[in-house]
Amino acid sequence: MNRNDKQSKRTHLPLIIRTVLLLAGILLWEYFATNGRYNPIFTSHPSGIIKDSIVFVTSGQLYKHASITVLEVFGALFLGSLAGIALATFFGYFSFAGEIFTPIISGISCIPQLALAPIYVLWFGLGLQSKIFLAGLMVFFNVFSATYGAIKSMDKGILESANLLGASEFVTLRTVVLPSCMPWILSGLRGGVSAALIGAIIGEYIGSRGGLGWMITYSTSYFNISRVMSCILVLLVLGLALNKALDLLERRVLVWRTVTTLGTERLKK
């Protein structure tokens, strides 16, 4: 077996094991639920979820509620990430302002946003604004802390070299600062994806006219657990799709990065 065959085997083996484990878990879930080993009213079962998902799609309810949640998530990701990167960059250039406001931002981030969600609904109403603000704030904290930490950890020698070569502040920011901080920014964005989903769903729990969170609350009140699990399945697919998009972005942006493991394994030539 040559080196390429070994590499291909190493690449596909985790996928095969993961698929087998997922299928085994789903089959066991279906078996125990349909054979009376436990009451399926608490978790439903795969076949029931599939049937409900088909009804959810054909009735048009999926598009109606999923589109609301997706709009909230994307709005929160865009605004929260933009604000986090911009403010971290501003504090990087004006360190005195950073010393004043960073502890305040850290203190606010420690407040559970679930406790503040009703206040945001009072401020912005039951529409998209309150959900985007709540989810965007959660994204902002992730991206800001990652970006600001990366800027503070930068090697000053790189910035001095750029200045000696005559680069302006904007050129240095575009060609040196942001590329150097990109791994940490993308790490913050990855946490921001989960934060945006959580923030949007929490906002819809508190008060909303629609969305997957609203549908989960409504279905739970009528003990329609299959519909609850269908909504959770949609959220799972959405989260996986966003993380996959970030993986593709990382491959394009961080072409220079090598993957490192802490094991003592050595590749044979």
Given for the second form:
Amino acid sequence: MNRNDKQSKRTHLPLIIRTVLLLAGILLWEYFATNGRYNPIFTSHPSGIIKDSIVFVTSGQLYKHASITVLEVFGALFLGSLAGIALATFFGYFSFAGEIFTPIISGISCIPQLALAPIYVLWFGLGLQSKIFLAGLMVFFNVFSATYGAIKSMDKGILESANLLGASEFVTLRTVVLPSCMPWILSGLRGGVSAALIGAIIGEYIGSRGGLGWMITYSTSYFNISRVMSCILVLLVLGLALNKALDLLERRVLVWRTVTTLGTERLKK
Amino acid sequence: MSFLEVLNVCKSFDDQAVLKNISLSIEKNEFTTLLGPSGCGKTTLLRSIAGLSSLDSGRVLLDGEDITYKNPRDRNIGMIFQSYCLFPTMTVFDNVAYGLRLQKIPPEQTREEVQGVLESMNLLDKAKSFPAHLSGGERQRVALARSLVMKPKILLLDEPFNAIDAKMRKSLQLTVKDIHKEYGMTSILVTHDQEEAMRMSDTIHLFNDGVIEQSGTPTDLYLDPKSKYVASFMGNYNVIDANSFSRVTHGRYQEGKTVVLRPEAIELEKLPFEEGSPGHTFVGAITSAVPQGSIVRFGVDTEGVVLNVDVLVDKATAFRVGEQVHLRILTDKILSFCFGTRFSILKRRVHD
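Form predicted in complex with the partner chain structure, per the form predicted on its own context:
Then the entire complex follows, led off by the chain already shown.
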């Protein structure tokens, strides 16, 4: 066996072990739940979830509710990150205003937004707006603090270089500042993705007329745990897809970065 | 009128005066160095010329035009920073092309000019690399290329070699010197490294606490320092109070004065000097020997005063630490100062 074969085996090994462990867990779950080892009303079981998922899809319910949640999540991500980047940039340039307002913003961000969710429902009603506002605010705090920190820690000399080469402040912002802040903005966005999902679901728990969060509370009240699990499966797929999209974006946008691994190379005999 | 004129410039930070009424002029194609320890105001002056730091009073004239209040981007001045300050998200090519693209130069011409300057910087094969993947020396060459491609009226270099290893530093210094000649550039270098200043400059302005202590050619400053400060900054001068020096040399030096002399101005021999030979002759014991490339610096103790003596390395092998040696100082090599400022030069008449 040559060295390359050995190496490819080594890289595949974690994947194989992971898959086997997951499959074993699912099989054990199915076995214990269906053989009366415990009451499956608490957790449902894999085959039940699959059966329910098929009904969920074919009845058009999945599309109806998932589209509401997805709309809320995307709306929140878009508006929250836009506001976060814009305000961070504004305070980055007008540091006097930044000095006044950023402590207030970080103060407000310390309030658990979910605690305010009922008020937002009161303000904006049971529709999309209250959820987008709640989730969007959570995204905003993530993206704002990441972007503001990045702008503040920018090497001043780089800005001065751009200026000496003839760039106006706006051109510098567009061509130099925002691209260099991208790693931090993206990591803020990554936090924002999970914040948006949490905000949308919890918002729906508290007051709504549809969405996956609404479906979860509704199904739980009828002890339809299979449906709850189906919804969670959809949320899992949604979360994974968003993270994957961020991975791809990161790979495209951050080609200029060097990647560091913390592990040191081990000496081999 | 000179190409660059700095007139009566003052600048304070929080009531701390950093530039105290500085005036200097720089001719076209001149390589000027602002030399001094950190915090002496040299970088502030450079930044003021670039327009990156505003002045409290005074004026800056470039090529006959008053640029004191001009925006940096309209000055056509190139600046190289210690930390390179390349745009991290752009390739080497895009970094260098940045300024030309802002000027809306046609892409074809931009490409030609960028490639031309990259070629002269020996960077053509790195055109597609990002700054993070380059060595320190390469990054600084990119920074140079980025400035040069704009054909600046004047090139400012703010301690550009500090972060670069010794060997690369020498070659980069040569590159800068070559560019200066090849492009007919007018350059101002800020550094705290006296040797670097000597190697690079046509003119040196030595700064001390916000004022220019002395200006002149490197040789002027080295051989004819106007104050104790200049002497101790420019060379590794021996600085001795006149009393001790009189004791060592059996000469007569006025009390309260300070005597300075260059370490290579002291002669070292194993055998006594001839009777009646000129200058002061005396005996000492070698206490230390530090090789410094082409010379060895000996510490020689005479009656409790330790003098630094430089000897060329091939001659230095004759001497061992602990040995007794004979020293000679020619009187015209001795400079003496009173209260830090030069009082009189011995070669003109101090010693009888």
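Rigid core (definition): largest C-alpha set, two forms, superposition within 1.5 Å. Just so it is clear, the structure is predicted and the values come from calculations on it, not from any experiment. Numbering follows the first chain given and starts at 1.
Requested in this report: For residue 20, tell me the Cα shift between these two forms once the rigid core is superposed, in Å to one decimal.
Outcome: Displacement of the C-alpha, rigid core superposed: 2.7 Å.
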